Structure formats: C-alpha cells, structure tokens
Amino acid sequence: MRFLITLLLALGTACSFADAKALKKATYSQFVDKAGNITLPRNYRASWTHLGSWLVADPKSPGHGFHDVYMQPLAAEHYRKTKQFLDGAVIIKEVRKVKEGAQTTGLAQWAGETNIWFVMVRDTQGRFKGNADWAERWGWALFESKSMTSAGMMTDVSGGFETTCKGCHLPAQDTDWVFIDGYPTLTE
C-alpha cells in the first residue's frame, strides 16, 4: 500500500513538472520574443484564472480604475500549493475606467473600458539580463488603449522598471512584488 501511495505521488510530481515545463514553452514562444519583448496576451477573459479585482478610487492617482488581475490557470493552481510562481506565469492587470451613475439601488460605480494593461512574466533564469523591461525575476511591460493599432496589436510603453514598476510595487518587495492581498483567488 505504500509502494502505490509513493508512485501515485511520483506520477502527480512528473505530471506537474511536465505542466510546469509546457507553460513555461508556451509563454516563452507566444509572449515573448528572443529580444525578451513582450506582448499582450489576447481573449485572457475567457480562458485565464481571475485573481481579483480591487478600486483605486481617488481619481488624482495614477492607478485610478477598478483593476482586473488574470493568470494562467496551471500557474495560479501551481502559486496556491505551492506559494511559489511557476517559471513561465503570466500575470494580466487590466485597469479600467470608473463609470457611475444613478440606479435603482443609488448612486452606482462599474467598470468601464480598459485604459492600460500591465503583464509581468515570471523568469527565474535571468534569461534578459541588459533589457529595463526585465528586474526582480519579472518580465514588465505596459500597455495603453491609446497605442493599439487597426489590427489590434499594442506597443509596450514601459520606459522598464526602474522608472515605469518600480515605484508601485516597491510596497509588494516582500511578497515577490505582487500584491499578493488584492488577490483572494491565491491566497484562500
């Protein structure tokens, strides 16, 4: 009895291992190119893990809007057994307008459309050492709805992450600067 209780768990490690190594391929040749630039992934919604979603209200600061946070399924499983991201996890931050107005209920605030996307990409290889867009074992970019062309593809505006991340995720430094409590998604 044993004997099968220590092989079902060899054979759960292989098959996590070989998730691990898939998503970690696939984010590498659909996400980002040899030069470690990055892209926004496309129809996120539909098929990616919703981590949360939280309000910056005050709309003086940067991060004004009802914030949206996606990940890949296998990596977000991956981040709740493990309190580790997977080489190869996507991490998609929609931020979008506040809308309000009144309703049956009172005055009400929703979501409107998106502005900017923030995407990091985890990278426990170091594998763009040179590249601002690649610090602290993440791969960040940044992208604006003003900046999408008529084939829908988006520039990364990021200036890298000292001058475009840094700033804001410094409070997260701790928590492998991801907001990890904004998150119930991993965390419960």
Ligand code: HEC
Contents of the next structure:
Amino acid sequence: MRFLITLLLALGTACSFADAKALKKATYSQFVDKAGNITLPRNYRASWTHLGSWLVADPKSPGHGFHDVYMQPLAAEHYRKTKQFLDGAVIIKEVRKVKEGAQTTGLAQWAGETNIWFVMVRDTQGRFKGNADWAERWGWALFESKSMTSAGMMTDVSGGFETTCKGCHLPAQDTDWVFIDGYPTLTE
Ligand code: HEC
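Form predicted in complex with heme C, following the form predicted alone:
Full assembly next; the chain just shown is listed first.
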C-alpha cells in the first residue's frame, strides 16, 4: 500500500495518473500486440518530442548516417522531472543516409532518406517473459526499409535483445540502457 501511495505521488508530480495510464494504454494497444510483437509508430516526427541527434560520419562504420531520436511528449516531460521512463514510453531512433553538397554556407552534409528504425518500448511490468525481444524492462525492435511491403508494412528483423542489441548497449546499462548524454531535451 505504501508503495502504491509513493508511486501515485511520484506520478502525480510529473503528469497526472490518468495521462500516464493513457500513454500506457495507447502504446500497448497501438504498437505492441498481445504476443509482444512491436510495430513501428508512424508520424512521430510531426508530434513527438525530438530528444537529440547523432552523426556517425565514417562510411565504414556500422551506424553510418544521421540518427534522430524521438519520444512521446508526455514521456519526455515525465523523464525531465523524475529521471524515470514511464511504462509505455517509446523511443525511436531513425537512421538516415548522409547527403553532401555545396550550399551557400559551405560544403554541407544533411539527412537523406530513412532506411533503419530502432525502437525501444518501456515495460516496467515484465509483460512478455520468454520473448527474446523483451529484456531489461524494454522491448527492443529493428525495422529496415528494404523489408517494406507494397502496403508499406515492415516486420521486426531483430534477432532479439541478447543477439542484436545487448552488446552495443552495455555502455548505457547504468542509464536504463539509453545513451542519455545525447539527449539534452531530457537532461537540460
Ligand atoms: C552497433 C552497435 C549497436 C547496435 C547493434 C544497437 N545499438 Fe542501439 N544504439 C547504439 C548507440 C551507440 C546509440 C547512441 C549513439 C548513436 O546512435 O550513435 C544507440 C541508440 C539507440 C536508441 C536511441 C535511445 C538510446 O538508447 O540512446 C534506440 C531506441 C536504440 N539504440 C535501439 C536499439 C535496438 C532496439 C537494438 C537492437 C535491435 C539496437 N539499438 C542495437 C548502438 C547500437
């Protein structure tokens, strides 16, 4: 009971309990099915909060491209105030091609088409035990434009958290597996 009251107070300071519940409901009805399969949210650029950008400039690097990271506005607001990710918070990292050319500012690089999306879905309830895409209080998914069907659908091509994501995300283990230094929107 005391835990519940503490939780309610903590949530109440950041966003209303109803808002937090609505966020969770939206995530687990729109982007995650009953078996834990994750689908890529659409139109996030127009209405989600931009957390920060990375540039991996070396063409030989596995992550070559512009990386832009987004999260639902309510989840971002909650993190700013509490340093906690709400259940149902979704983080999308899109990887875009690097374009280059002369502009009036000088030789410029800018972001071209998106070919990869990485998605993390916050799960504080341990919903999908035994599903390889769910671990460490997140769901982990990967989408590639080359697998897009004519109807515009993509399926998750990740081999699961252990195989595809864990090794690279270990340096961020202490910050909930998120590379928080790249997201001034959440920390400053
Ligand atoms: C080659 C290493 C590598 C692999 C593999 C990898 N990540 Fe990441 N990921 C990173 C790094 C480093 C960052 C932050 C810096 C960047 O984007 O360059 C990041 C950032 C992210 C972000 C933005 C939020 C954050 O944590 O900073 C998401 C979402 C994400 N990764 C999801 C995934 C998922 C899901 C998988 C597995 C399907 C995965 N990543 C596999 C290295 C990796």
